[in-house]
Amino acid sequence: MNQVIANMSASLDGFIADQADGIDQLFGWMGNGEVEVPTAVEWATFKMSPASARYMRDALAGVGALIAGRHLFDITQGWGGTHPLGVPVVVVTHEPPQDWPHTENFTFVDSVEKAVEVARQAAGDKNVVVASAKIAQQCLNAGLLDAINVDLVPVLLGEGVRWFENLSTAPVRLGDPAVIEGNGVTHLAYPVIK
């Protein structure tokens, strides 16, 4: 059965973006190496360390659908109609965009429960990735997350957008992580103990 996995790059102090939603300090590891990792879109070919490239290739191959929130959808401008993962995207929103032309790749729903249901169907036997802070929090609160994967970047942002700041079910226990060390990043994969 597929898993629902929250995945983000984060600073050591727990931020997934700066106060202006900037990610420059957190995504440098995706371009600091010599191994190319192509994605579904030409503008998003990564150059990573060998360890991060192996990790990324395995992750990309295992993803069948993505869940995002409306805020992320808006700031990325819907990734131009195709997410770099090249998989169906389910956007949680109470106000779907008007006249969105890319309905073959995007589905808009009004709850995390519905998002997980739709994404799991779309993913088949592959995993569902949750790539939005508020949606990941809501999934965790609802008991819908199976794992949390963090690409931990050695920087302290001091302030910004926290990944998990509004948990109604804390404390949440996680299992021992799988650990992969890359250049400028440590990839950690934690199972959620249910």
Second form
Number of protein chains: 2
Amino acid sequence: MNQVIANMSASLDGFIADQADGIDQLFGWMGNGEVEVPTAVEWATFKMSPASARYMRDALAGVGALIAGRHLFDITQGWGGTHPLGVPVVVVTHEPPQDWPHTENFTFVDSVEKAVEVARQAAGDKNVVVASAKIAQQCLNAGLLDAINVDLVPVLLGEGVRWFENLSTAPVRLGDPAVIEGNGVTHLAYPVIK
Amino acid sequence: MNQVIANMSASLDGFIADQADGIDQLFGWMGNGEVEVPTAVEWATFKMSPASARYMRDALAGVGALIAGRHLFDITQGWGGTHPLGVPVVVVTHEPPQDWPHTENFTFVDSVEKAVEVARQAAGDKNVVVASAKIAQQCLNAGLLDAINVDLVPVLLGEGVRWFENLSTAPVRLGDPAVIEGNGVTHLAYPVIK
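Here we have the form predicted alone; I need the corresponding form predicted in complex with a further copy of the same chain.
Next comes the full complex, this chain leading.
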């Protein structure tokens, strides 16, 4: 059975962006190493530490679909029509864009429940990754999240966009993580205990 | 040279207590294992996983003094006069208690600068541990913190008492952590980059 995994880069104090949506402090590990990890698009090739590169290749190989929120879709301009993961993207929004041309790669739905259903179907036996904080919160509250994979970056932002807030079922217990030590990041993969 | 180390148990989303100052969700790792780790007091003996026990014994052996805030001192009732670490305690407060009998183990000062100075002196060549969130914040803002040791607990609290907020120097960059994988906890020791 495929898993629904929330995955983001986060600061040690739990933020996934600064107050201006900036992520400069959190994505250095994707470009600070010697090992190239190509993606599905020409404009994004990672250069990582060997440990992070192995982690990322495994993650890329295991992902079959992505769920994003409308905010992330908008600020990335829909990744230009192809997400770097090269997988179908399901966007949760109450107002689907009317003129979005890349309909073959994108589906717009109005709830996280529908998003998980559509993404699971698209992913086949691969995993579904949830890439937006608010959507991850909603999935967690709805009992739809199987794992939380944190790319934990050694920085304190003090304030910003929190990954997990508005949790209706807190405290949410997790299992101990699988740990991979990178350079400028510690990858922690936590199972959600249901 | 001894180090000034902020050390606390924290949830994955960055809280060191729930909104009612509760810590039940965060200290299970200190009692969920088979290896006994005695402390300086009879009322506190840890029972930990082998990995956490090794970590804790090393930590205990390396600590020479503790800095706490007044709130922590009050809610623990001054640990009954002897902190489980068995080291001198420096309490930061503007209103020292008038009737505190255990003066041999406790010093009251009115700033984090004085606290670090007094604690360093008391610790000799051992480390100083900062055990309160607000004091850790003030030390970090004053450039007095050398390391942040997180006992990262696999739980999301959603809300509560944050370890790091009001950071005047954010973003605060840290080095990659030393990692020890426990049971119900991941010990991450981060150097502060100055």
